[in-house]
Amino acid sequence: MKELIKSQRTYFLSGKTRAISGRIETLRKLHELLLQNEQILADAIYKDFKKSFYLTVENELSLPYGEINRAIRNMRKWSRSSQFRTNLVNFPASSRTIPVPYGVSLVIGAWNYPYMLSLVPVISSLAAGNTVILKPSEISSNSSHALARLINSNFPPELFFVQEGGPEETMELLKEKFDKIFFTGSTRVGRIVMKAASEHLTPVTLELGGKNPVIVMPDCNLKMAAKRLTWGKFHNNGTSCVSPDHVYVHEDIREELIREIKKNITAIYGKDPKLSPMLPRMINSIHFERVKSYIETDKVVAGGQWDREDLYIEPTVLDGVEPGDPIMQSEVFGPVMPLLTYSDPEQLIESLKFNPTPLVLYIFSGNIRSAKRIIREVPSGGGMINDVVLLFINMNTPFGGLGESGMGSYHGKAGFEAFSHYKTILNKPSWFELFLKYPPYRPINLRIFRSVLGKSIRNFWH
């Protein structure tokens, strides 16, 4: 690891990462070698999930091409430098930004996504200027070993390698010197990873989960809500950084929700659920039991029903779910719905601002205003109104946590900046000088400075 590391920022300083033309056929590569070998890609991921060829395209390999795709289209745009005004004791100066890479970077994927949630910001470094180690996570092996010998034979590695392994691995890798991380995945590895990187103060940006909750209002299209609502939560199995953790139904429509949520997992997965070629499996027994545990019996209203040996769960629905109940204690990553009942609207919204602050906030409602409001009130990284999940697949905007449930933000042109470092440049000539600044400094020198920064503010407030 140390050589391949060295290996990388010898070639990075080499400036030969700098040039935007290099930067658009390495992507242009990159875009040829996955559409090449989607099968082979799918195969590996349906070993880990049993997820389909449709939704491995779907799911995994579509942002990554639209990333690509827009990184190339905009690449010039964004590296372009931006004027900035310069201030009078600097006169005559011009002052401009450039976006320059970091150097060497690192970025940990996770598993729910093995393709999708490693490749999106291993583009970004790479528009960006950057050389990138990726380390997928060894829970989805076969997609991680896909992906490495697919990588590994393609591109030299100097410029980008995945470096495979478990948490051994990891950690040996966050001891050595990146200039940039990037990390996916929960909020307990993701404290580890910012320690680490604090010992070379190396700039991280963190993609945490987080409990995101689901309001519902009475005034809500709930045939609309439970059908959205039903495909987001169930959608991947619920392993999806932005699926709707659990729901606060008010009192007044939960019965009804109940039945338009049992509708729309019969539409969506038949009779049978576990002969949907559109629910992929648990990725382990270990989150197979953890998921299976929160499946108290006398609270299911839907599904309920799981298979060890095929590492299937139902889609499930849970009522009368408590604050208190172990579902409500860590983010559930699986495809278990708890229902929480409220009466009191207001009396909710004060007490989610003082719960950990989760990556999205959704709201279903009629009145758009009211909704607005409790987006704005409520801590989260995001939010969305009258819908799920989507949020993240619209890559013109930034996305990204708060607090436990994240750090930064990426996606398009944000992920371009989150790897870059926007370097100040102050030109000045050499045919003038402020006598001002040297030394001896004379009663006038004040008088001057007070004048001109007291007009200032003058100006500044009137």
Given for the second form:
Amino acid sequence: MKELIKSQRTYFLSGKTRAISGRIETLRKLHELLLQNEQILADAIYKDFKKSFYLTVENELSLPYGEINRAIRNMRKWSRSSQFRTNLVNFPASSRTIPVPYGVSLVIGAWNYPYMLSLVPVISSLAAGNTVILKPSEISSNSSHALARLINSNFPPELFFVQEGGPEETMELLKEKFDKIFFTGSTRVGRIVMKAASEHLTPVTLELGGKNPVIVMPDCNLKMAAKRLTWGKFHNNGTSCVSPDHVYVHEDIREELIREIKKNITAIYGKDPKLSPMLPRMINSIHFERVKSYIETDKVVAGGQWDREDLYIEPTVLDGVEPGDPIMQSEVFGPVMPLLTYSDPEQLIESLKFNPTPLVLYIFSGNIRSAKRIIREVPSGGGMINDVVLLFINMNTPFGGLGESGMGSYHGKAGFEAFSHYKTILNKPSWFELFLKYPPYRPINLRIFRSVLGKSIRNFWH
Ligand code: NAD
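How about the form predicted in complex with nicotinamide-adenine-dinucleotide (NAD), since we already have the form predicted alone?
Below: every chain and molecule of the assembly, starting with the one above.
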């Protein structure tokens, strides 16, 4: 590891990642490799959790393809310097900031989208001119091996290398000095990563978990809310960081919402969801047992079946869930939707303000003004009105958490910025010098300041 990091640092400091044309070439090569090896990548992820070829292309590879194209199109624009006003005391001069790559970056991925969550930050890092060590999740081990084989046999390790391993190997890596760390994973491990990074004062971006609440208001378009909620909750088997975690439904519309969700589960996954190719399985028996344990039989209003051999859990809805129930104590991260009933929206909103900060807050409402107000007032990484999940794939906007759900953001330009340091450069010519700058300072100096600058004396310095 030490040797690899040293070779990446030497490569970076040699300036070889600086040329935009070289970065574009690297990204084009990555695009081509992914495209040519889609089937191999899909076969590996199928072994991990039965994700179909369709879903692999749709939600694991299409975002990286889009990010590569976006970075290639915009890299020159994003790399330009920006001009700022120069204050009077520095006059004449020009003030600019210029984005420069940090250096050697470490990207740590999660298992729930083993390709997409690893590749999107990698693309931003390479676009910004860094070298990258990628550490995918060992839990999706087949996908991790496939990625390592593909990358390590096609890229020079001093530019881009995939280092496989679990917690132990990650801790070894984290002992070394990196210039930027980008972590996607749980809040628990996010704390470990940030602590390790602080030893070297390495800047971090943390994309962490989210127990994302959904509020269904009585004035919403209920049929559409149920349809979108059903799709979003069970998409990727309920294992997206932006999954709607639990649903607060107004008591007046509770029964109708349950009826509609049940209809939609059948419409999307058929009478026997186990046969649907659109429903991946739980990643391993630990996660299977965890999610299965949330299913309290007397609260099941839809689904509720499972198959331990197949690591299958049927899309399930639980009614009458209380804040103290086990399912409400951590991120569900599986195909179980808890419904909690409320009667007073304002009381609910006040209570949500004191929960750990979610990644996204979802509201289904007919009153957009009030929905916007709630999103502004309740702490969360982001918010979405009348739909779920899809804000993640709008790569034109920054995406990131707050508090327990993370810090910093990425996607598109924000990803480039996450992997760049904005260096300020003040450029002063040598033909003019302000004599007032130099001691000895006499009362006359102050009088000159006052007479020349009057009340704006503060602006002179600031
Ligand atoms: P995790 O935190 O268990 O693992 C993430 C990475 O950290 C893996 O590469 C793993 O090898 C490593 N790791 C695990 N334990 C470690 C330890 N003790 N020391 C050092 N490294 C360690 O997360 P996960 O289970 O792979 O992913 C699921 C979590 O990620 C969920 O909470 C989900 O919400 C979150 N997530 C967040 C986003 C986002 O964009 N905010 C996206 C996807 C997933």
